[in-house]
Amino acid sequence: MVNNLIALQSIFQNNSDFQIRDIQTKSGNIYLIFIETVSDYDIISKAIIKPIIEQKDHLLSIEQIEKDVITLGHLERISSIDEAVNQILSGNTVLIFDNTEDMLYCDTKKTATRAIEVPPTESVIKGPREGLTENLNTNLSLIRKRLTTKDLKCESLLLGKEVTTEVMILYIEGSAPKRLLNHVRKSLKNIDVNFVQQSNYLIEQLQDKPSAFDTVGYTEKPDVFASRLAEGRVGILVEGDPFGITVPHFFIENFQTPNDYNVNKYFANYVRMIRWIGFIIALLLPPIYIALTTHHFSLIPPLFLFRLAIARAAIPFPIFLEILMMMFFFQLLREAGVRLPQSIGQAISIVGALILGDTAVQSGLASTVAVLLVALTSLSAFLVPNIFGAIAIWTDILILFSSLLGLPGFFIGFLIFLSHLSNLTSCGYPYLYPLGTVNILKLKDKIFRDNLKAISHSFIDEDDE
């Protein structure tokens, strides 16, 4: 109807892109409302407009047009102007007809998306290479390529108030338990935002509570997003985002990297138990240094406690804020090596880390000991790269309880640690399983890696639905 085609005029006027084509039928004129920007103008050419033409003679309806005129593989009746502007945002082409107010939308969107390379977050030495990439359906594809079951159930969801996206919910049927599933709906269903730009929007909505700890899991490599997929638990894929989500996401899972499954199994649970090392060095080490060096004198060995007093003869700042002044050093070239360019972040930050902690040694602002131990710290916590950021702002609320109280605070901060690990809990689970839990879940890769045929059957017991 005329109505509609003014109502949207008036919607989209003053964009230069927003297109509409009038033909002219023996049954009225039958107007096609596109954006050329996200449209495919070829497929709107050939599979819409040539077969209207060829049949403008003839006295046309909406369910001829609909059955046997367009050739295209996906077309559907709307009947609301909302209905109507979504599908034009999201590069769709709307056909309005002058003898009814039904329209119809045709599937004419562009499709421009990079090419599948591999993921730069999660290289691996042996094993697939496939990264996810922008586009929903080119995910959905690489995901349906290593799952084959027709219990793959992909759930699409329209997320946003103002600005709508497109996130598709993945589950195999009879392996995700039905409460994970309801909840993952329920919580995305009562999203309040805007817009949906990428998958941290989801994220945060699915966190179960506050933390520096992630407790949704995020993965760039469709095996890896598919193999959680296989063990029971819900993915998410977002329009835009080469991101998935998976969820429950547990502690253990930050010491787990998707190379440990592709290399002999000894060796794999060899360089699991170096990242726990580099995960206790990272987050005590500071703390007890600070705790020993500070308040308790007596516990240090005398040869150390007298090295130790002469490299600190000339340093005008207490221990405490000598380690802190030279991890924020630290997190200072770190940020300037991922801010710059990628050709010049690395030799910056390897130049500027030599400098500085030469230069910081020969000016008396901190001694040998405590740029060893700051670089010690910095390289264990890049094992476990996932968690890097809660290490860093726990290391730093360690060292002041240590700063103030010596050990007895070292071990109060470190059990308000434990006591916020343990009250975590990913969309129902807790986040520490298998650590002090009641064991109904059947997971096979805990702090050691099992063999891949134990590993590969579900993670959650049928009767925990």
Second form
Amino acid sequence: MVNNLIALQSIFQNNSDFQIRDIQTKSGNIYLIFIETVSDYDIISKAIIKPIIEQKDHLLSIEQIEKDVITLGHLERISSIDEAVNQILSGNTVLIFDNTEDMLYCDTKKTATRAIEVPPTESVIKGPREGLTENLNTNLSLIRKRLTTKDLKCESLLLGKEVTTEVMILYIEGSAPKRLLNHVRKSLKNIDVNFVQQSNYLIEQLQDKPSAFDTVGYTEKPDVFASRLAEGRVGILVEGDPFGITVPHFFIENFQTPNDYNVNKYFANYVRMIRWIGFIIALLLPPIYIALTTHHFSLIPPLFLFRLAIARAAIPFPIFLEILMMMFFFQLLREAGVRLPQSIGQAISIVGALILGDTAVQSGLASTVAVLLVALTSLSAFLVPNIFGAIAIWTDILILFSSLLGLPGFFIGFLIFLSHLSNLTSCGYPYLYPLGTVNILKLKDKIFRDNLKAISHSFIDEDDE
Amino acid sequence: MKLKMILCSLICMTLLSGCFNYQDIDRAIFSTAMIIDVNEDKNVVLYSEVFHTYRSKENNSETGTRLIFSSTGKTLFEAVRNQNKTASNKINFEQNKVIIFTKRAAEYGIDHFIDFLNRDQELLLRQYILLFEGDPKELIQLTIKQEEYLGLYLYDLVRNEIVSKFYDIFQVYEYLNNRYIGNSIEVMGILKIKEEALEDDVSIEGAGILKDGKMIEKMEPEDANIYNGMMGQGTTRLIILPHPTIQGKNITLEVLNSKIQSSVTYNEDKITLEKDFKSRISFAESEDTIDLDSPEILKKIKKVAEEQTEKRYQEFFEKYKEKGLDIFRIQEMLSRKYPNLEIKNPIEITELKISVEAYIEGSSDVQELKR
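Got the form predicted alone; could you also share the form predicted together with the partner chain?
So here's everything in the complex, that chain up top.
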């Protein structure tokens, strides 16, 4: 109907890529409406325009065009203007007919996407190297390739009030707990945002409590995503985001990497142990150092104490300020390294490591011990990149407690830290699960991993359902 | 949750505000050794060896140096306060390793000072206590090449395996415990500057006997060694015997360790102190060839060693019995076994029964895996 056409023209006015193609047939005019930048013009020409022109001398009803003329696999009838607008914006072509109010939309989406590449944040020495991309369908195919089971379900949702984005909930039926699935569905349906540009909108929606620790997992690797689904977790993919979300996500998973399952298990466990030690060093070393060097001199061996005192003899700042300052310098360096292009970022790291540390000591801003401590702490924190931010925040909090009250303060701060961790939940499951919980667990991949065949393929307790 | 955390932190900070004693490590002067002396007016003279850091203008670098502080006061606390009056930063005693009482201070009574050593929060109870015979100024100014700091040198010395087996060196907490047990007689190691040494050196030579915190007598090094052997505190001891087959030559045995079982029995105004020694002895040296495969020779050595040990212990016991000094802790043992028995000085009615059993090992036996 011409009314629909006028309405769409009015909605899309001032859009140079908005196109209307008019074909005159014996039955009346047919208007093809699409946005050329997101629609595949080739498909429109071959599968819509050409067949219609070939049949234009015949009397054609909308049913005949839908069934016999257009050669596309996916086309549907629509009746409202709003629906038509959504389809046009998605890259589809809407057909308006002179003689009927019904409209047709044909799937003619053309999306610019990059190829499947090695994920930069989760590189592995051995194992699959494919990474998720920004295209939802490509991601789904990468996952389906790994989980060829009829039980793999993917529920599609459109989220966002102003701009809708397609989101897919993936799970394995029978394996994913219903309670978890309902929780995810409910949380996503209740999301109150105008648009969902990236997965972090959903991550924040799924976080149960505010915390520096992420209680929602994310990965760029389809094999990791698939294996988490296989364990019974629920995954979420967002159109336009190369990170797949998985829930629940536990604290111990921050110490597990895809590489752990691709290399010798003894070496994998050795490296995991190093990661745990790194975490403890990064979190606890600066506050313990401050507590000992400002409150508890008797706990330091005398010769080491003398060395520490000599190293600090010309430093004008108190120890806690010196450490916080050096940690701040390091954060500056890290941020600069991340923001700059990779080649310059590396140069910045070298400048930071070699020059800043050395000159800080020479200029009397920091002692050699402080530089060593901050370097060691930062290096250790990099071993567990997923909780790097949380470590940085909590280390600062513990430093504050240690500075005020020495070791008693440190222990108070550490207990608050532990209480916070144990209070966190991930989609209703304790974040520290299986550490510090009394549940009998199927999960056999805690701190050390066993043989792959011995690792359970479900994380949920049998009584959990 | 947030409110709880904030409240918890505030409560802790309020309750533990006494703990707020932030002090940077370089803003303290660390004492490593204290020498406590008394002058003619019975005022306390305190010498402290300290470690101090500063930025040197000579070579424009941070450095640490050894300083000596001295002060006097009516009490030890006042002497410490007076010392702080001349210090650029507060003197911190958390790294103090040794407290040395001069002979004069010990004779005056170390109980005059022990309360401060116990009460002060910086002074740790694990510090060692030594007595010193000689001039304290000479001791504190001594240049010992093995270690720049006297306190650290003595700390290592008293923990040296050989020294610790020969002498029992008290730590502050041990002295505080022992003075309330038994008849409060203590035997403490005496430090002495070695006059015959080629370089400045100190060693522990003999012991001082303290009764009620006052030194009343000195024990010679040989006696101190026997005493420690008898009390099981010093397990290493040398036994030098005449060579069993060659006249005029000696052999040396080393007591590696002794298991001592002591018991006391009271019967009709008579106390019997029984001590059973089972000693593991190593054949250390012979001045001439000796056939250690010969059972007769070994038997002879064993017999002589046992007899000599028994004789020495017996003579030593009789010596102190005559003096009426219960250094063998008979009072303590008696109080434990007979809590209601009250005898003023039990050593006067005590007989010693000794049985010594020696196990001689050849010097080729593996005693330490590093060899």
